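Coming up is one lone chain in C-alpha cells, specifically the form predicted alone.
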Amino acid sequence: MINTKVITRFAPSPTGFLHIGGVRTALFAYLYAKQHDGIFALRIEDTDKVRSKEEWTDGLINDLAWLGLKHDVFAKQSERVDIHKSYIKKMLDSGHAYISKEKVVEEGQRDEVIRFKNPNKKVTINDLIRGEVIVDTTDLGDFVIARSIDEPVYHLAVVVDDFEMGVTHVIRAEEHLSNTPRQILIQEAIGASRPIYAHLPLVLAEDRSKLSKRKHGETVSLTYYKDKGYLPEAILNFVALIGWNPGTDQEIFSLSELIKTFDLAKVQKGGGIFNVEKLDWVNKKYIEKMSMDEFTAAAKSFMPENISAKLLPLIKEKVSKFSEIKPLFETELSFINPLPAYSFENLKWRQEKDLVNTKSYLQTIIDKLSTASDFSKESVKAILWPLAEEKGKGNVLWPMRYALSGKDKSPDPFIISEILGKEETLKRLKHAIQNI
C-alpha cells in the first residue's frame, strides 16, 4: 500500500543544547506538514552512545514544546536496534553488504566493521530547493554502516527509521545534502521507497560566516534567547523569515498564518542572515499586541519583586525584549530609588541662563500641584502644560524633570509625578528650590 500523507521528521542528536539553524529545520518540518494535514514525527538520534545525553533529549523535547511546535510522532533511535539489526543482516545476507576484518581507528579501535558494498553508479537527487543533483558515488568507497551487527552508524539508521515510520519528505540543513548520496544507496538496498528532500539553506552570522557554536558560542541556541527573554512565537515568527520570503511586505505571521503561507518553493538557496536587531523588532512587535495582564504574566520572572503596577506600562512600552528590564531600574526606571545626589546646576535647562528662573518656575510648580486631587500623568499634565506652554515647555519641564529623577535620562515628568505620587513628588520638587 502506497503511502499517501504527508509524513516529515524533525531528527536531532541530543549531543548539546538546540541550535537556532535546528529551531528553522523543525519549523520548515512541521509546517510543511501540517499545511499538508500531515504528521509531524520528533525522532532522537542517538545511536552515538558516548555523546549523546539524556538530559540533551530531555532539553530538545522541551525546546520545542515551548516553542509550540507539537509533534504527533516520537521515536528514539536507541530503542529501534533490533529493527536496524534485521536490516543489517538482511544487507549482509544478500551481498549489499559484508563484514571487513580491519584495525578501524575511528571506530573505536575495532577489528572489524560492516561495510556497504558500493555498486560506484551515479545518484540523482531530485531536491525541491537545490533542484536536481547528480553525484557519482564511486569516490564513497565501500562505507560503514555498522559498527557490529547491534551497532548501526547514522547512515544505516537513518534510512531505515524514515523507511519504516513512513517518511515521505526529509526537509534538513545543507550541510546533510553530503550525505544523501550514500543514503539513496542504502535505501536502493533494502528496496525501501526514496523520500522527497528538501535541504535548506545555511543560517549566517551577520559577517556571513557560517553560524556556529565554535565561532559563536552560545548565542547559536535557542536557550540563550529563551533565557534573554525572547517570546516563543517571536522567535519562530523570525526564524521563518531566514532563507524564505512570502513574497509580500508582511512580516509578522502567526503559527498559523505560517501554516497557510509558507512555501518551500520560495526558500532561497544561498544562506539566510540570523539578525538580532530583526529579532529585537519582531519580538517588540508581539509585546505590542499583549495585554496587559498577558505581559505580566510572561515577564513576571524578569520583574523585580513588589514592583509597581503604575510601572507596568511604561516597562512595556520601552522592552523589546524581558532582559531589558532589569537595567530600567537602574537607568531610566531608577526614579523609583531614592534620589541620588546630583549637581542642582544640572536643573537648568540648556538655553536658561539664570537659575533663579529655574527657581520661580520650579515654586510655580509646587504650588499648582498642592492643590490637585488627582495626580495622574493626564491630570498633572493638564494643570502644568499652560504653563510650559508661556514660559518654554524646556525652561519648566526640564527642571521638574530633572528635579524627580536626577538623571538626565528618565520618563517625562507627568508619568514619574504619578509614579511617585503627591507627596514624594512635592518632597522632591522642594529639595530642588532649597538647594538652588
Contents of the next structure:
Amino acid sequence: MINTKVITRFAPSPTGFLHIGGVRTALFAYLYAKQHDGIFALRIEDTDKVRSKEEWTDGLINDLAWLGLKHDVFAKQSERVDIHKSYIKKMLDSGHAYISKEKVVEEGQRDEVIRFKNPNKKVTINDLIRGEVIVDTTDLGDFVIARSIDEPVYHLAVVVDDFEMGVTHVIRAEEHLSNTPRQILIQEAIGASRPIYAHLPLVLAEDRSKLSKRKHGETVSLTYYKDKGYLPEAILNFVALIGWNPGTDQEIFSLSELIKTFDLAKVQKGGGIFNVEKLDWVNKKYIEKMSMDEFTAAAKSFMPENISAKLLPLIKEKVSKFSEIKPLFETELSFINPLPAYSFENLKWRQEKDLVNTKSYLQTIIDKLSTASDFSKESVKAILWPLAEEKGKGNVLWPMRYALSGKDKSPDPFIISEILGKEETLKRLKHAIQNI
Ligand code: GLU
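Can you switch from the form predicted alone and show the form predicted together with ligand GLU instead?
Everything in the complex follows now, all chains and molecules, and the chain you saw is the first one.
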C-alpha cells in the first residue's frame, strides 16, 4: 500500500432510508480517507432493480450532504453494467464461472444463472478490526454471480467496482464479513488486488438488541433525528463515539477534529450502544456553542411564528434539540400567553405563614418597580434583591413569579419581568394583590 492513495467508499443500496448505522459507516470511511489525504467515494448499489428506487437514491445523497460528508467520487452501479459484463465474460472464458442451466423458482421464468466455480479453498482475512478470520469456502458452493450476462449480483458488482475504482480500504458493516470470502474468491479469479478490510461493530439499541428497522422502526433512520431538530455536527459527533473512543476524556469533536483524532485501529469489536440521552447531551453542547444568530437561523423552522426576540436566549438555554421548542410554549414559556385563572392561595410560599405578608411584599415590589426606568432582568433583580434577602427569597420571589406566570413552573421572575415588560408586569402584580 506504500505510495498508494487511500480510497474508501460508502456503498449504500437505495432500498430504504439512511440508517443510523449507515451514517456511522459513511463517517468512518470518510474520516479514514480524509485523514490520509485520500478519496471518499459514494457508490449507489442499485443492481437490485426491484428493490432500488430513485427516491431512496436522492434521499441518501441529500442526507449525506446535510451531514456534510462530501464525496469526492460518485458512482452508480447500474451505470457500470458494461464493466461488470466484461468481467463476467472474462470469467466465463477463463473457466472461473459457468452458465448453469436450472429452474430458478424464485426468479420466475429464469432457467439459467451464472455461477462462480468455487476453488474450495481456505481464505484468510486480516480484518483491521476483527483480526484474522479464516473461512473454508467449500461450504459456499458454486454461488451465483449473475442472473444473466448483464445482470450481475451484489458480490460480483462490488468486487469489480471496488477494483476498478481503486478502493484500497473496504470499511463497512459487520454483516458483510460473511460476504467477504466470496468476494475474495472473485477478486482472485479476476486478478484484482485485495483491499484492506475493516468490518465495523454492530450498532445496538439500549437493550443490546441490534438496532434494526424491523424492530425499532423509524427511530433508526437519520431522517427521524433530522426532523426532531438535531444538528448534523452533533449527530456525526455522537455516531463517531458508537464503537470508537479516543482514549481520552474528550467527547466533543468537530468534523475536522475527528479527522485528526479518529483511529480505525481503535474501533472496538463488540457492538456499540446507541444512547439517545447521550445524543441529547452532545446536541445540547453544540447548541451551547452556537451564537444567538446561528441558533436562530438553525432553529427557524422549529420556532412558532412572530415570537419576541427577547425569548430566544431563554429558548436556546432550555432545549437540547429543536423539537423541544414548541412544547416550551405550553409549559415554561406559557407566561407569554394571557394569564390563566389561578388559585390565589398558590401565591403563598410554602414556608410563609400568612398571606397578608405575601400581599405586603407584592405591594412593595409594585412600588419599587413603578419607578424603574430600565426593565432588564439585571436591573429588576438589582432593584428587588435587597428585599428578597431581607424577607426571605422564597417569601418574596415565589409570589412574584407566581403572580407573573400563574404557574408552578416558569423561568425566574426577573426574566419574566423583562420579557413581559413593565406595564404587563405591574398589571399582573396588581391583579394578584386585588384578589388576596
Ligand atoms: N450495498 C451494500 C449495502 O447496502 C454494502 C456493500 C458494501 O459495503 O460492500 O449494505
